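Below you'll find only one chain, the form predicted on its own, shown as structure tokens.
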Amino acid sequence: MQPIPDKSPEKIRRMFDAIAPWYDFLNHFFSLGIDRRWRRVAVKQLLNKTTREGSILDVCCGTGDLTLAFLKQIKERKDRKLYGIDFSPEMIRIGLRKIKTYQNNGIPVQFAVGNALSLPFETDCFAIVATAFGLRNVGNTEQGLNEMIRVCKPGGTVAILEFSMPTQPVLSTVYRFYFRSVLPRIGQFLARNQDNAYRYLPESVLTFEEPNELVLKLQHLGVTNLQTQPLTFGIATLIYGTKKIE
């Protein structure tokens, strides 16, 4: 069994601060740009499924790609505000620059440095609480999910977009080889850092919970109407559901 990678707060913050300048480029490079489509599909689905007006929170937002995807697809304000929160100050700094260069439709956007295990927001205040490719970096998955659910309004949507293992055997073998052997070498060569981030990142994917395990956790924490949507042969999976109305 593969050991769980170190997810101590100090290491995670230092590692993502170090690779922040290369983060967007390498994400798009390694996924051949498909990660952009995954976010667009996720956002469209979540906006279609959520009838409640209100604000949206992007947890573990990184450089803000999911926040931007929401911003580009929201057609009406409907009292919307967008918030992004991440543990890495350097990631947030880049996200702020990206938002400033995008001419939005008047919807306020706010980024802040914060901890997914203790979100600095009141209970029941967001219509949508989502995370994309960040939950696996949180030291305690269940606590992170519990915080996402806490700040979501009853009847609102909680969503996770995350890498997953393809079920097709040949594709799964190629995928694991790529993640374990190709990605770490190229990533570390281009974005040199003392924590070997591009070895940690594939390890964090390969050791993270499967979608069915996340569904069970969400059910246990009070999320209903759960649905899963595999993307690109199951390389990524969107999981979303509704916070129970008491």
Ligand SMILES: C[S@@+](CC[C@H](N)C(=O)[O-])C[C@H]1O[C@@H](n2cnc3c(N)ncnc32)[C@H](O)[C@@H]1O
Second form
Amino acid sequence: MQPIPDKSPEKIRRMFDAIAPWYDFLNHFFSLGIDRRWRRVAVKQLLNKTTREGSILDVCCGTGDLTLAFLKQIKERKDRKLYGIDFSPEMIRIGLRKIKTYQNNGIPVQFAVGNALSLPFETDCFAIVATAFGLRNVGNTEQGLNEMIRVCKPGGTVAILEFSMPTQPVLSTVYRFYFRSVLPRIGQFLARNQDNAYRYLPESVLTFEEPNELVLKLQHLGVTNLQTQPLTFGIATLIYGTKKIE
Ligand SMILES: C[S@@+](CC[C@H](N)C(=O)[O-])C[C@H]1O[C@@H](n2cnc3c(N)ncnc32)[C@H](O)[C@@H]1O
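For comparison with the form predicted on its own, provide the form predicted together with the named molecule.
Now the complete complex, all chains and molecules, led by this one.
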């Protein structure tokens, strides 16, 4: 049995603050760069499917890669503004630096330090509320989802991009071995930190809700038209749906 990792906010925040300088490099290294493609595909889908105009919120934005993917793909302004929220000031600091160096298309971007469990925004204000590889780190999944849905406009899109387990048995075995045995050793060696961040990563992925469980939770919380899109043999999954219009 995989132990359930400690997700106390202070521990998680301190861990991401500590690995922030290595985060982007290790992300792209361990995924062979595929994580960029996942965000790109997700953003394309969300922009295509969302009919509501208005701002976009990236919850647990970290170093801003999902926000950047939106920034690069938004063609029509449709009143778009981009917001990113994360409780790790060090991740945000790197995100701000990246956004500044990107020659943007006039779409305003704002990053702020804040908690996904109590989003500092009014109810019904975003056309798209999305999170990439963030939700499984949030101490209380239901409350995190509730907050994402609360700040989304009725008729807007709520989306989660997260690691998942490939369903193909051989691939699943290889993936588990890589995740449990290879990744923690290399990650911990490179990004040495006392919180064992690269042991936490596989533990958090292997014990997190599966896509169908997240779909049920979203349905229960009033999200309709739910779609799941497995990416790269199901190593990651995009889940998205529409906030019900009352
Ligand atoms: C794995 S990173 C993902 C970063 C980014 N979204 C990406 O696509 O690379 C997870 C992020 O979630 C943030 N996080 C975890 N729990 C949070 C919470 N309760 N409130 C805000 N941010 C949180 C962490 O600080 C970290 O930056």
